[in-house]
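For reference, the chain that follows is the form predicted alone, supplied as structure tokens.
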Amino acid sequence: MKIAIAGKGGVGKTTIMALIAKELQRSGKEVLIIDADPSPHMAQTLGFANVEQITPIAEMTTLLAERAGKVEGSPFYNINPQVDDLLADFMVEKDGLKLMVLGAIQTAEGGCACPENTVLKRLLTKLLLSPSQAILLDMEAGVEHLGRGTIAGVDQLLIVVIPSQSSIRTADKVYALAREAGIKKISFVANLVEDDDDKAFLLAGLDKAPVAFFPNSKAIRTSERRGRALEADPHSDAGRAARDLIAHLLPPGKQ
């Protein structure tokens, strides 16, 4: 099962997506978060220690440049770079979570993004999957990555919206894009909500209703600003929320 995660920025993707992972992990699946957002924060969020050393793989410029295959002075890309090796050189672990970051360019003048987003979508329709194992995708706040269609080899894909216009906008938007890309399963999922009002703005706003609601937690914002590891009591509403989420995810009979 490959999932990405997407929409606008500063709703709470990575927070989500942290949530996901534990639920996920405590449910028997093995899973691999994979960082696809240029401002990387899954390694912070999940409690990995010296997040300064992990090497995010577009800091390799000299291994993109031959794996994407551009040939000097064209604009063209191999579109089946070798990946394999990939997975373990570039993979942490922590209490059986497995983290990669793809990273993005460090510099002004950097140019596009091309040769990572090459090697992201290569690892994502390269690899075959157990159903005991799971991937998700943090993917870049926006609607730039499915343009490039960087994530057409996932399942499901969730986009995070909360409750002001323009989310809703940002969240409908993308909804259209994975449509056009060929995502089959596309569920919104509601973060920051605080109240009934909240839901029924969301409800009326979206074209269909988000299958989990995620609170405006107190709890969850604290842990950020000390830069904790990411934990919900499972008695919260947060999760609540996240088994919901599974249970969506993993209907009865795949869990």
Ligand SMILES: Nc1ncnc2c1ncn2[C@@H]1O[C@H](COP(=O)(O)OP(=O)(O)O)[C@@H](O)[C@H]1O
The other form holds:
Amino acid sequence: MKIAIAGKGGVGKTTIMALIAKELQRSGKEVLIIDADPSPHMAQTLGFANVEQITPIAEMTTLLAERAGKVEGSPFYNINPQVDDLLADFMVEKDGLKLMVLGAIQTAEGGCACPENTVLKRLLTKLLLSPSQAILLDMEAGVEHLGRGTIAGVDQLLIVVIPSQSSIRTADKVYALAREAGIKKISFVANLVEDDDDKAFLLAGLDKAPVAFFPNSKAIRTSERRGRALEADPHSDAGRAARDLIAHLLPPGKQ
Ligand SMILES: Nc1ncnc2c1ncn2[C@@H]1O[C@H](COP(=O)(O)OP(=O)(O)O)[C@@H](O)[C@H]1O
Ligand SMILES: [Mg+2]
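Okay, that was the form predicted alone. Show me the form predicted in complex with the ligand next.
After this comes the whole thing, all chains and molecules, with the earlier chain placed first.
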């Protein structure tokens, strides 16, 4: 499965993706997270040490150009780092969670031909995944900068939305773009939902109901402030929301 996350800045995309990563891992999946935000933040959220030593793919342009050429003859990467040294070069791992950082994608009129975007496209469209493997793509905001070819590699899109007009407007816009791009499964995920009024506001404003509702969580705020790895107590509302979301992501019988 290849899952991307979108939504207005600051609504909780990285936070929710980190919770999904942990929950999928708990359910037995091998998880690779690709941080495609130009200001990458996933490594901190997951509590990786030596964050500044992680090499963004965008900084390795010479190597990328070579590899991009090499890949022409053999179109498939393998998620297993022993088999493909490209992934090994850029991947960091903590407690079994794998992470790649893309760095800044330069967008240009009519699409981007820069090597890092090509690599992202290839990762998403050519990686052969077994049913036990999952790729999670954390992004800046919407899907518009990715381009059709890249987004076509994603099989599910989550749009995070909080109870505010501007967040709902962005979510609806991303939903329309993602449908146009042909992404098969698109779902809303609600965050910072404190009460029934918040819930009702979201249900009234969105084209369809969110599949999970995350509360405003003291534990999440505390772990962010202390720079600790994000961990949702399974018995908390956030933990329950994460499980609701996983149940929605995984096909029946695969949980
Ligand atoms: N459910 C939540 N409860 C409390 N704080 C949250 C929650 N979701 C996100 N946050 C906090 O809000 C801020 C922005 O979240 P982040 O995941 O970085 O947003 P995005 O990736 O969409 O820009 C972070 O400080 C994060 O800790
Ligand atoms: Mg983010």
